[in-house]
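First comes one chain, alone, set out as structure tokens in the form predicted alone.
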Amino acid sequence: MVMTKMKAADVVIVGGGVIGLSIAYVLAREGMAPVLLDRREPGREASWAGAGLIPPIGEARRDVPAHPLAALRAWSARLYPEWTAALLDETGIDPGFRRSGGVDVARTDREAEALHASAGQWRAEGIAFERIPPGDYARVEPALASDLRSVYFLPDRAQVRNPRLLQALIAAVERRGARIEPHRGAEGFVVEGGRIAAVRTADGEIPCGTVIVAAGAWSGGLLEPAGVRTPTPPIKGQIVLLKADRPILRRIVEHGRNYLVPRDDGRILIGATEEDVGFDTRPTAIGARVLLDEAIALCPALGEAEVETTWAGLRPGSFDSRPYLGRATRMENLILATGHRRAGLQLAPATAELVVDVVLNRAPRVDLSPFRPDRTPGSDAADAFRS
């Protein structure tokens, strides 16, 4: 079968999530025009289903290195409040960014103890936080049972609305002059030379100086027949919506990795689950069970809300919990950027501003090496803040 040649593009983006998205718009910012490709339409796939929870911002101590990912999510917070500050203005659109603060809660004696270490960790990182005594926790979550073992107050604990987030950036991206190409996936790589050539579409061939894949849980996938062996094992999430019919959480509510996110107008969401069901992104009963009993028995009040919806979203794997982040090796025009876990939507910024200084062939504001595609897997990745 002969593909059809379609009109070249100087970058073609795999991928229209919410790290594709912000990498054409840095890439749009830079008077750049790229290609960005989705097999759907752009964003409805994990960055869509995920809470839009962002870490707060450490001013780490000099005399403790930061650890990679932390120092990535660090510079991520801390771009931010002017990201959605530049999309709003921008678009109209507000991202709905806001700084509500987090309380950190334990319930056993055990979990006590592990969330001291975490905030050990939080201390290295230069982030506020506060140990409430017992008794006092309605000063800073009333709606918060009673009987936690320990609970911990983080002022500087942000959210964003993802949907929204998503719509300002298709809109800022096509605004700067990208071309966004929903239901147009790639099907896989035109090789030639040790370079990619084209990107292969269901419509033909489109020729290409650069290509950065971000195509979440279906980047392995992709690029494995191209000799790129990078898994990105899907992790199925599901979240529950619930709506009530007055405010009852003013805080964003952390208890391992679940959590409790309110929004402005009443709703909260409960998530979120971590499953390995390959592909399958069905919300079960289960699920939702355990979801809904976990949101009970931290904040009781929630009994009373009204279930309003639930869905599930599949998160990109990686071999230590690192993201893929810079060129793929022997292969010097393709550039990868995928494997986030849970943190798509909070190492967005960072990801983006670090992926277009590969493109330019700039210095890297962040060290490369420790998420470079090729390393040795390592199992000192520390966990990222929930997205």
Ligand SMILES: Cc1cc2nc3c(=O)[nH]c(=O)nc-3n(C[C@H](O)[C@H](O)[C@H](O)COP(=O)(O)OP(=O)(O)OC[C@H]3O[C@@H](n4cnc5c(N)ncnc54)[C@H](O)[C@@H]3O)c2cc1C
Given for the second form:
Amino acid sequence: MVMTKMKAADVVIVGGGVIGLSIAYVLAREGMAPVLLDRREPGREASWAGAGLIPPIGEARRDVPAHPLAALRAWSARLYPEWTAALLDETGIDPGFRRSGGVDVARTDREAEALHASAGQWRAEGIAFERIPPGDYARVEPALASDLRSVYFLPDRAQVRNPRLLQALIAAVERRGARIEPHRGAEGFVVEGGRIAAVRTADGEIPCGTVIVAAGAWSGGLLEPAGVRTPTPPIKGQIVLLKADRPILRRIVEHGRNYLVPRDDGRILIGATEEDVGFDTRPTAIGARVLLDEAIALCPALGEAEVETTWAGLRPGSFDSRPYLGRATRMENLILATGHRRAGLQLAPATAELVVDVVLNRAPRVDLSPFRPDRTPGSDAADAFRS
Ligand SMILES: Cc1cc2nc3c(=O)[nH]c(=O)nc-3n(C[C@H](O)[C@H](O)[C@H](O)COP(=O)(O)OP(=O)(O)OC[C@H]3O[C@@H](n4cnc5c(N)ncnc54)[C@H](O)[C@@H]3O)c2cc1C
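Return the form predicted in complex with the ligand of this protein as a structure block, the form predicted alone having already been given.
Okay, now the whole complex, with that chain kicking things off.
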């Protein structure tokens, strides 16, 4: 069968989640006009489903070598205020970046020890925190349960309204002259002489200079037939949204992998499960029960709030704790930006800046070797801020 040849593009971005859109945004700033393909409406998958937690920024300390992910995270968190202000300025859409502050809590002695160890990591990274003495918890968050073992206050914990961030990115990318093509999925690649000559779609082939794959949990499956082995297993996360008729919580509450995120409008997100169940995005009764039990144990007043809705999304995994960022070795014009797991929203600005360094053949501003798609899997799963 002869495929229709479509208009060629210098850069094709496959996937319009927060990662693909952020890359398009920075490429357009650099004067390029990428084409972004999404098989559905952009910004409706994991990036929409996420909670929007942004970690606190530390004072860079030269005496402590940064964990590669910590360096990426710190840079990305530093970019957030200016990115979201610029997006508001350009589009009139406010992504709702806000430093609401957070409390990290422990309910058992074992959890208290783990939290104490995290505090050591925060100190090393120059992140502001305060250990709150028992009896004084109400000073930072009056709604907390009284039987907690340990509470730390992190004044710089922040959040973003991710659905609004995505809307703002879509608007800004289009204003800057990039082309977004919804409902046009990449179905594969035409590979010629060790490079991708074209991206295959149902409507024809798009000849391209560079291809950036940012297709979230679908990236691994899309790349495998082209001989690029970068698995991105889906990690399902469910959220329950509560609505209260009065502000109950002021701070983000984190308890291990679970969290409560109070929005300005009285809504509270309860997140998130972590499930290995394939490409299944159905919210389940057991998921909602686990999250609701947790929320009420941490903050009993939430028992009175209304359950507004529940949803689930698929975080893109990788074969270790880190995303895949950079060129694929066997395909010189293929760049990967995927596998961000629980941290794709927080890491989006730095990821986009780095990928654009790679596209433009500039020296990347963070060492990319720990993120190379062909790396040996790393074992350093511990990072202080995931969501
Ligand atoms: C419940 C939950 C809570 C989370 N909370 C946070 C948080 O607080 N902070 C944080 O930093 N991260 C959080 N995350 C993780 C974060 O949401 C993800 O890491 C991030 O959204 C991944 O972005 P992405 O652009 O890679 O993927 P996605 O947002 O999934 O986007 C991928 C896009 O690619 C498109 N696509 C797929 N296949 C194709 C194809 N063949 N052709 C064209 N397009 C294709 C899809 O339609 C989709 O639009 C959370 C995730 C979940 C599920």
